[in-house]
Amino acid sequence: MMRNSTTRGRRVLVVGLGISGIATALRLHRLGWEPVILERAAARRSGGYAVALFGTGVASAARLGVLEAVGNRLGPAVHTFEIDRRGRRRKGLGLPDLPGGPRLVLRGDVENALYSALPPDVEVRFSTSPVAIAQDEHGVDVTTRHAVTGATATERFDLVVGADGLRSTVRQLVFGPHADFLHPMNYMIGACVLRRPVQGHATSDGLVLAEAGRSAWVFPFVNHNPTVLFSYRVDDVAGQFRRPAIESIRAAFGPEPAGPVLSQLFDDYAAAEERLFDSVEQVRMDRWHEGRVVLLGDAAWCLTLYSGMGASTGMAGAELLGNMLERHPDDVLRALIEWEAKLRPFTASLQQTATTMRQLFTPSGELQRIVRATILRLMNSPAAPIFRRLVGPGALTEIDIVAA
């Protein structure tokens, strides 16, 4: 791909390692700017949760050229099955069952095929993050700090992406603190790469064992462990951070008898060398951008692991960005509105979307269970089709909106 002369030489700081910022980088780098990615973390994270990618994600994965290598871990044996603590199990609804055939993979697959297609020439700085970010109309002085050496540096750039997640710094430096845009779901959730299947199970199977204000569920991947997700309602959040993990998920589930499948869940996630614990909570912003600092991804419209559309917003946002700098080579601040104007009724419906699959993920109450029940048992009739459709997440998740 040709470079765009007016672009060459840009330079733009990318904040998050993850999908949302790998995915600017790669996009922006492409179109001839020169990326420097800050990672908070000492290294890079492995392995990771399942995440489905829809048809928005299948396409901007295809157009950045890393589909491929991003691959399919669902199999054509899958079968998911709704359980309970004796054991007892019936058919449910997985993601095999949903509308457009989603691909499900883990967070690392799509983080690796992302970072093996970076040139070798995009630095990545581990263990440094942001401490001041200033800015006039041509350009953003950064002052970042590295963790262990305690060394600050002051950097100027053309454009500065923040996509490092729910609590980002970027954020927090240019726009406010984090209480002015996280709206909490009451809710909790917790995940890990199982360190075997589940016993008594086959690998192919996936489990959800659902009741009133608290589930796990259980996704099954082809040459893979595979993985679970805690996901409980609660009434204070901040309690649940004041004992290990494993101490919080033991007691939302409580107090009645784990039953085997519960137990070894509870076991691994103990034992996992990485985990996922965290509370469930959207980002909701009048802006995404101010000046030459923009948002993207969990930072900008975190949809929640309720709305299966994290990873493919995160793609998609990071490459219509690309296309609208490409678009407006000499006016970064038309490119940002116009970027803005074009995702932000697409990831405002999804959230609200993520508020209705919260209830299929896991019910608030006895009511909202007996509800979901009723769901699979139409999941399961003759009126089969329709019903998918109707709890599926959406014909929004099939639009290409990066070519829309």
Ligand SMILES: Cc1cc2nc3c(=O)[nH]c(=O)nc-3n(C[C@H](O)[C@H](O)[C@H](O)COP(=O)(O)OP(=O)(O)OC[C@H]3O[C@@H](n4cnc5c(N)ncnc54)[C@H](O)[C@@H]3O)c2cc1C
Second form
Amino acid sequence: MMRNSTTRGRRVLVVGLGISGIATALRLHRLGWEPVILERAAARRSGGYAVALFGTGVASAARLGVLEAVGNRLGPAVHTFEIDRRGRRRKGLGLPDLPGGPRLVLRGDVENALYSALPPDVEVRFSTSPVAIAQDEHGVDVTTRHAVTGATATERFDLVVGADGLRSTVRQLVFGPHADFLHPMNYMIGACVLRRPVQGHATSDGLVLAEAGRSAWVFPFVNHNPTVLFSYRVDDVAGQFRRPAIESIRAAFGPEPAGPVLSQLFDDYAAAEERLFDSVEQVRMDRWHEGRVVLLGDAAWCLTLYSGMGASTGMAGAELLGNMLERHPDDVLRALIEWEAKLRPFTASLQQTATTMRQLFTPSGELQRIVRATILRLMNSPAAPIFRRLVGPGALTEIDIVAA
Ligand SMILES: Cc1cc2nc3c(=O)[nH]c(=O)nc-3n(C[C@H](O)[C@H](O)[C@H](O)COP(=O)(O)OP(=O)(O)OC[C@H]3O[C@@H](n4cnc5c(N)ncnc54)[C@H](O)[C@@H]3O)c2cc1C
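Next block: the form predicted together with the named molecule, after the form predicted alone:
Following is the full complex, with the preceding chain placed first.
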């Protein structure tokens, strides 16, 4: 792609080496900006968890030139089953049943594809975080600190993109405390890669154990061990972090005997080298930019896993930001305003979808469990096409928001 002469030499600081941050650096570099990426962690993280990529994410990945590298780990013979602790199973609803032909990948597949596409002159600084941000009309002064050496430095940038996730430091420094923007959904999640396929089931089987207030999902992949996702409802979110994650998860699924599948999932989670355990929160803000500092991805609009669109929207948001900066090369503020105006209705709808969809992931109580089971039966009935449109994630997941 041709570089725009007007933007050559402009420096952008991207905070966060996740999907949103890498995609932003990639897109803006192609436009002629000089990105520097800060990452708090000492090194890149690996695999992660199952991620479905829907329309907007697939389209953005293609335009960013990384779709082939992202790949698709959704096997041709995947079947999803609803199971119970006693080993009974019946047909469930899996990704292939959803409209829009989503891809199934690991978060690491997307990050690796984007990272591999980064040109060598994009500087990535690990173990480094911003500690102070001050700006004037013409630029942003960012003070950073290295976690190991403690060394601090202040540098000037033309633009700062906070793509540092749910508990964003950039947001905290520029917009205010987390409590002003985080909206708890009163759910917890745990996830990891399993050591082996679930015993007693085919390696291509997706499994869902959904009970009142808790669920466990197993996602099968081509050429990779499955991942598990635990999701459960809680009132005391803080209390969940006061003991080891596996203890909180076991307690949430107790006191009934776990049965063979859950037991294996618990054991693998306890033994996993890398595992996720977190509360589910949405980020809601009145505006995502302040002067030349802009938030992007989970930092700005965290949709939560229940929308199934966070990774897709992170890439689309990054691509769109580049498009707007290309359209207004001499007016960053206008570019940010137009970028936000286009994206906001989309993310607002997806946040709404997530609050409904969480009942499909994890019914909050016994009544919701019964409703969910009924919906699944209808979705697997001859009336399925109508119900899938009504209940499953539909139009929003199929939209290409950048092109729309
Ligand atoms: C279990 C689960 C399942 C999901 N399923 C799907 C799905 O099916 N489909 C989908 O589209 N989305 C899904 N999502 C959501 C999706 O994974 C996220 O929306 C997306 O990965 C967010 O990317 P991000 O780059 O905005 O933030 P993050 O991935 O959080 O990346 C932020 C980065 O910033 C770094 N960082 C944080 N603080 C600092 C700091 N102070 N200084 C420097 N660096 C910092 C972090 O270390 C990290 O590398 C799921 C999420 C979860 C948890």
